[in-house]
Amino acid sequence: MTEPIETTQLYIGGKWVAPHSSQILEVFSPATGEKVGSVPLADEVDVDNAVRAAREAFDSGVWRNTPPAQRAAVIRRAAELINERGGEICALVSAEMGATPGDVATLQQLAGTGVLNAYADAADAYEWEEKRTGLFGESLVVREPVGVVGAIIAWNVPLFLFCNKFGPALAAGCSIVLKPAPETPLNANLLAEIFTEAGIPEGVISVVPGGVETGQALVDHPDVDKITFTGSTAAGRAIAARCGDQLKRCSLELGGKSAAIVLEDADIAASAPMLVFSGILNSGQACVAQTRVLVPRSKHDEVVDAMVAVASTFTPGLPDDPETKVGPIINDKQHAKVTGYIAKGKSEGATAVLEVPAPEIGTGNFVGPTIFTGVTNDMTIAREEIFGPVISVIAYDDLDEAIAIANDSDYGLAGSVWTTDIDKGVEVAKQIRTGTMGINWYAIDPSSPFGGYKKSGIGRENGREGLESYLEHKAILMPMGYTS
């Protein structure tokens, strides 16, 4: 990117319109501190305009009455357009949130278009109407869109999160108003334009950039039928409370403190690269990061040495530097939080066996990969989500203890098992109270349900389960004696 993108209008109902608000939201690169662009900060009136447009579009039936196969085709076309403009989009996302363009392409574009196509497939395969016979004869069970969706997303993987909100909402036939994180609003406007180009009718989609107050206006709006949120557990708790007061549907994808369980028979040399990557991907700014690595005491030093050797090659630096493998932390506040956790780990008795030096580049918020040993599961760094490239290695004596440590967490979002015995890995995975697990790697599969246990969230995204969370189920009882 060269010149900042200065946007003076809001994308409401599929059109650019003048904002009511006079406030401006400026976006700065976390790598260089340079200005990336600006957008209007949507106020309560702007949110109301967006929701009204969404409600009118929904009530008119312009999208919800479109056959599911046609909705799926539009979503697939949006995925195609994103791929066609992938270079432009990835560069913009990189400038906003600091990941390298290559990481954006892999972790966000590939994943984002993957979920769009998976939701389109789910819409094609879904049984939208079903006949059932029960106590009183025949009923027709129909699935209908929940209505107007308010979506609030985080800054860490904004391209993926945008797709993972738009995909199911639109596949279900809903209208959607999306509030991007204040750090990453520019790509949301571009993506919304792409969906309009793909064939989404007027009124159905809107983007309302802003902070907490904008999000509250969206959550509290009486014409919003469902809130879907991805972000911190603290913010999710507040949103759930507000939705509860209104008896408004909500789904929450929140934080994690996932455990990677290395078994005695694991191929350590083969596992180490993915084991490290799973912990520090996206500079550790990932809710699914495997930041607790549980290792057999007998293999402890071997595993640690292999991880340190790999993590030492993860060079922090500017996103456009081809040598960079770890980009910056998103902002000063988060940088201070991450470095504070590293200090806390040391003060509680853990040993930092690796601290890759952070480069001194301009005003960039860099933290190098850090690996702690001597960690016990009651330490702060083992219990709280750091959201930085920090891994805690925890030793265990037997498999029962490893399972107990993995489950001893307020969170339950992701996890993994590392073993040459796949059946044993599955057996262990079934005993971990978490929404997703991987064997010898970790990824979010677009066609399989994703979500958390405990404080990691409510509900599921992806696949048929993700589509269903945007639907209402209606039963129509036929007359007694009626048969179709």
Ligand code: NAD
The other form holds:
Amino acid sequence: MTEPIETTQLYIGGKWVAPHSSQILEVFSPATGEKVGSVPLADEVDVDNAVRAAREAFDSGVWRNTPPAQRAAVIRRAAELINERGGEICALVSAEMGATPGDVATLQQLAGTGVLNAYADAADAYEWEEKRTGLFGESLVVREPVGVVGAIIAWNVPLFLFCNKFGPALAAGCSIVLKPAPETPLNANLLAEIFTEAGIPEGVISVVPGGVETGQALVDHPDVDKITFTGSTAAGRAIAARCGDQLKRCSLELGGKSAAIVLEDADIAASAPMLVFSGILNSGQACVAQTRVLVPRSKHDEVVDAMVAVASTFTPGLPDDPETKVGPIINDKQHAKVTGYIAKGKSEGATAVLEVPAPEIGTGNFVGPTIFTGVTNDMTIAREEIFGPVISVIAYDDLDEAIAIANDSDYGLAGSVWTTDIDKGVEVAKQIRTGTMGINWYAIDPSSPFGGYKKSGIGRENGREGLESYLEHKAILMPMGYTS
Ligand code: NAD
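How about the form predicted in complex with this ligand, since we already have the form predicted on its own?
Below, the chain from earlier opens the complete complex, with every other chain and molecule after it.
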């Protein structure tokens, strides 16, 4: 980034408007500490203005009555525009949250535009109206948008998360007011502008930058019909409680502590690179990170040696340095939390067999890939989400024990099985209480449901299930004896 982006207006209802709030939210690079830009911090009045615009647009029918195929076409166009401006967008996201532009391009742009296109496909294929015959004869089941959506997202993959909120809400015909994380508001403004350029009508979309208070104003607003939240389990619990009090629809994508289960027959050499990547992608700042690697005791040393060899090459450094594989941790607070977990791992008796040194550059918020052995599943580093590049290797004696360890977690978001016997891998995957599993790798598929069991969340994103999360199902009963 060269010059900081100083934004003095808010993007409300698809237009730049003067804020009510006089507070400013400043954004600094997690890598260098340099200023990336600033935006107005939306207050309760600004949130109200955004929700009013969204409500008016919804009630007018300007978007919800646009045929689903046309809505899908606008979403596809937005994906095209994001790809056309990919370099600029990835550079901005990289400046805001610290991942390398290359990682932003793959983990966020590719994934984000992938989900947009998948939601467009889901809207095209969806049965918006369905005739059913029941006890009293014919009914018409109609799927309608849930209304005004309030979306609150985390900073770790902001481009992907933006697309994963705008995509389904707009495919369903909803209006949406999105609150980005305070660390990453600038890319949200740019992306919202792109959606307007793609054809979203006035009033339908807004961005309200801010922190917890801005988020709470959105959650508490009586004209918001549904909250969709991606963030920590602690915040999700607080938001769900407020939604519960209002009987407001609410879906939650929360934290994880996923297990990668390496079976006896795994091809260790072939698995090691992806096993390491799945654990420390995005500097470990990933809800789906496979941070508990469960290995058969007989193969323990072989797996650990292979992982250490790979992880040693994941060089931490400044995001713009072509040698960098691991960017900085987002801020001082998270950095202290991650290094605190590493200290805790040692004090609880685990052995750090790899600690790639962190470079003393920029903000100093770097943590090198760290691999612990001698971990038992009751240790803090095996139970809590670290959100840094830290992998815990846990040895097991038989498959039943591996499955029990994988399931012994408060979380259930992701996971993987590593084996040369794919059918066996699927059988093991079916026994894990978690929302998504991969065999010999892990990725979020844009067309298949994604979400958490247990404290990893409520609801599903992606695919038909993700679209349905933004719909109400209405039954219209026909007169007795009526046949259409
Ligand atoms: P966070 O919960 O602190 O903040 C997330 C967002 O919620 C931010 O925009 C924040 O301002 C807002 N917020 C926080 N408390 C709020 C409240 N009480 N009311 C309204 N808004 C509130 O999380 P974070 O540190 O930004 O993100 C990291 C967490 O997000 C990790 O736990 C990670 O696993 C999770 N995450 C989950 C997924 C998923 O899809 N399951 C994806 C990415 C990140």
